[in-house]
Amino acid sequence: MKKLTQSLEDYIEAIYVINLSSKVIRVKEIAKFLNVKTPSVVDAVGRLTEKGLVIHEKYGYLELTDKGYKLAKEVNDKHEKVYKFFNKVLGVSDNISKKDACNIEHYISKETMDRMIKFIKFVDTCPEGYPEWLKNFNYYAKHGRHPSKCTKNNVSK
């Protein structure tokens, strides 16, 4: 199957996330949680059903099959990944971080993911906790200079 648009993705997900919380999806509870009109849902909604994605009966609820399911995960993992990374790793603000993990889901190529998830992965779990040099990043990140203990060794304060 040829690779979804950015915005059937964000449907797909839309409807993967809905089903997280509610048995029933119907197309409003879609325009809802994206912002949309019906009318964009319905025709969204209907390329996902022509590519076997969704099931959808006219003025009836919404499932995904279970390649469409498959697919929603992804993309939905890859987005709370991204977010992950711009909040707890570089420390962007939490609403930046969910708008920027929507936007560059889409885009990052499998090879920074992967990397992005290895460091992530390493922090979590690094036996010496989290790491120094990462914290004096966080600290020169919000205050614009490097602490106190990293500017002996810094050259061009």
Given for the second form:
Number of protein chains: 2
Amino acid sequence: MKKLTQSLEDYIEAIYVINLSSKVIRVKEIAKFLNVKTPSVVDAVGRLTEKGLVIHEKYGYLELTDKGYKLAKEVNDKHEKVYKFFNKVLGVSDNISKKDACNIEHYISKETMDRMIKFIKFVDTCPEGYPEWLKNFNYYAKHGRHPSKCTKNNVSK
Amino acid sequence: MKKLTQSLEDYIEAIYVINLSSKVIRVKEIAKFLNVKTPSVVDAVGRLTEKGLVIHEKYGYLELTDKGYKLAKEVNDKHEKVYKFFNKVLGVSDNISKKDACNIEHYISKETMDRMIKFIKFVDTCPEGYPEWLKNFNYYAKHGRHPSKCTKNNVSK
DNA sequence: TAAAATTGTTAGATTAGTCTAACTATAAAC
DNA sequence: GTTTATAGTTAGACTAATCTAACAATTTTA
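Target state, the form predicted in complex with the DNA; input state, the form predicted alone:
And the full complex, kicking off with our chain again.
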């Protein structure tokens, strides 16, 4: 199966996300979610239907096929991981992390994704808790210089 | 001035990069660089010319205007930083770092870019040299677990 | 249950980006 | 200095993604 375009990935992810909080999916909700007009949604849904990713009863509800669900989940997982990496590791603000994750999720290769995920896990499972070096990075980002001593494991409190 | 599209950013960056190693820029070289056909280049160059970013003598050479040069350099700098972050910090392979940087450079916001740059600098200027924690991350990425002791600053050799 | 409101669809236009094929200008080689 | 090769351009087609405006189906409500 050919890769989806960025746009179609956005649509299928939107359907997935909407479906998390409501059992019923409508053209209008997708339009609202993605800030587009309904004809654009109808168009996109048509293309997703052709690919066997979505079932759409005319004038009725939409649902993801199994294949569509799987794909949508993959896209959304990527999104979540990139968001988390930007926000929790790099310390980017919530809004911008979301926005950037949303944009770049379509373009990150498996290998890079894999390293990001490992990085997040590396931080989350650090034996010393929130890692000293990450505290140091936040200090560095704020003050433009390393904290006075960082050759020893100096916990400040 | 309106932001360039991804595609136009690629074209203007290509011109900039080609220009680094050769004084003369031709339609054909751009086409080769970006893996597109010459009519696509002509088309794109036309749009860049309209925006006052490029000067193109018909059937002749191309050059960047001052404005074009400035913009192209910004795009390329972003590219370089993202590449370096993926490659040097995350440890992504050379090829994939390049490919991913090339794709996502168009979508990263200033804030995220800023944090990435700071992260690279944080690593590069670490008082202990190549940071212990980054060694630990590489170990973690390879073996799936943290090295046996990392609560002390244990230099292994 | 008929009118009104909401939601969904279709048709047609527009922009961007790409291509192939045909053509034209310039440069190189003889 | 013609011919030939190379490089650049134009025309026309195609795909994807969006929109507005007009229309159709469904649902709500009075």
